[in-house]
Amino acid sequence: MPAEAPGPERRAVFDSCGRLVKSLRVSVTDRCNLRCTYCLPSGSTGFRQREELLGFDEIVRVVRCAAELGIDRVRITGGEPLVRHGVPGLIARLKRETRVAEVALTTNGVLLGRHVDALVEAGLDRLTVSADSLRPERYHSITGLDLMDDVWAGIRRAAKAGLRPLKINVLVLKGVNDDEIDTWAELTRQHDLVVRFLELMPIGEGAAGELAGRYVNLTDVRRRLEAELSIEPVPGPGGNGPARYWRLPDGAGVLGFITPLSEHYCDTCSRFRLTATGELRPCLAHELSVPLTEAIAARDDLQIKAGFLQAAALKPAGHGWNEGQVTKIRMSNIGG
């Protein structure tokens, strides 16, 4: 069992691997308005009904139960987030009833531009914006509807209203998009964005099939850009993710590099994942996790915290997804 360390005001819960778990990702909805061809292909179905999703009061009570074992990042994802009602008030709730240092937001940015102003007024402390291609067409071709234009008016909103730093996280895909990593890089020398590229990791419907050639190593990306462009690397962002930054000479902004297989950040890992169920997944690779479902309907906080503890014995020290393992079950299921 993970061993708990006291603080002057609340405890620290290490894993198995002796790692602290600091950071929550907690899914509000399996759906999503997009349907990206390497997460929600067209035709997918198998959504969980609205009954089954844990209420914003519960998810209160289980973020609060958290942030006393010491988990102080918390970061709203789905499926798509914002399809979900409420969500602006489910953060301000968040910000007002628990002891979380931070929480954040990650969408796609199809409906960002109506919720700014709320997610503002709530307290929303940082936005992720999920947009693989700067082109209308392809943008397209990947998520199904031809929206791009809405993503970049919700940016544009985010940022006039101080959302910062605003990170646009690009996932690289061979043959489909990686032809615009230099323009993104672009982006960011007259920008003040947060470009971050992002791994195909295998996962979901298809991963061992035709996704499995769209992988790119950013690792090699990432030293062409050093040799081509002059990158020099840079402290990050504020935050507890796995990305590591670099800036051109002259740049706005900062290019993030997300290599879950190229270079591991396991070892480094102090995340948790909750469903929109009510599963508590200590990892994103292995298909492990703790029901806190009885737990919550309960109102039992003791079972809550002992379902993180269960979670951090059971965390492994890393993936196999190098030497051939898959992890067959949709990334909106797990919790973005």
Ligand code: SAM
Second form
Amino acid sequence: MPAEAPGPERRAVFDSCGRLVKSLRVSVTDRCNLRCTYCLPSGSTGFRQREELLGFDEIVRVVRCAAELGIDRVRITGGEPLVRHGVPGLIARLKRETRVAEVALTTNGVLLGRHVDALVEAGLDRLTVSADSLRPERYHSITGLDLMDDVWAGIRRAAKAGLRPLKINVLVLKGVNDDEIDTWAELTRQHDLVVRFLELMPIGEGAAGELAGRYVNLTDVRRRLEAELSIEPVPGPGGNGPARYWRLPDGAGVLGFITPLSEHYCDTCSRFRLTATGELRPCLAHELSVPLTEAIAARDDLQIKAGFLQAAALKPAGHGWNEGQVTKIRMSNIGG
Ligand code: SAM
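Could the form predicted in complex with S-adenosylmethionine be shown next, to go alongside the form predicted on its own?
Following is the full complex, with the preceding chain placed first.
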């Protein structure tokens, strides 16, 4: 069973491997306005009905309970969170009505431009935008839509509004966009951006098939960039996430590497995920979940907290992806 220790203001919970339970990713929808080939390919079906999703009151309740157990960082995600109406209002409520220290958002950026002001007003602390290519046609062929300019307009508006650090996640796929790595690195020479390269994880319907051949080992890429561009390790912009950071010697920005397979970080993983329908998932890789739906419907905070303790007890020591395990559930269903 996880150990609980009283803290000065709130309890701290440790999972069964002794890792502090610290952060929660909250999915607000399993739907997305893009159809990325590796995540939610065109023709995907089986989305949840609107009435199955947790309401914002319910999400605030769960986060309030989580905060009382020591979770102090929340990230709103999906699917694409900004396709759900009212997300800035939810963020404002999480900031106002719970004791979490930080509320972040991960978005594909397509709708970012029109929501930036409301997000800043709501008190959003951190923003991550996913954008896998700097080339419009390629962006179109990866995501199914020709919207790269909208994404960059949103990123520029976010920068202007002072949302810093500005993180851009780039999922690197062999033969698709791995020839853009150096261009992204050069971008951080000029601009105060945090460009983070992600390794493809074997998650979703295509994981065991065509996608398997698209994996790029980013530890090898990082070593090449150390040799060729003299990138140097730096502490990173905070947020205590899974990325490790490097910088070009004269870089205005930094490069992050998220390497769940080649240099996994399971021993420091403090993340839990709340799906859009109220399941608590202690690990992205494993199909384990604790349903909170009944406790939420009953407004039973003790039961909700008991769900977190149960999830902490279930959290595995690590994933089995390097041993050939595949996670069949879609990333958009778990909350990426
Ligand atoms: N729609 C938002 C976005 O685009 O950032 C949030 C959800 S999306 C699922 C979150 C992140 O998961 C994106 O950066 C996406 O590239 C990444 N992702 C999706 N499938 C993945 C996979 N199989 N392996 C690694 N990252 C993946």
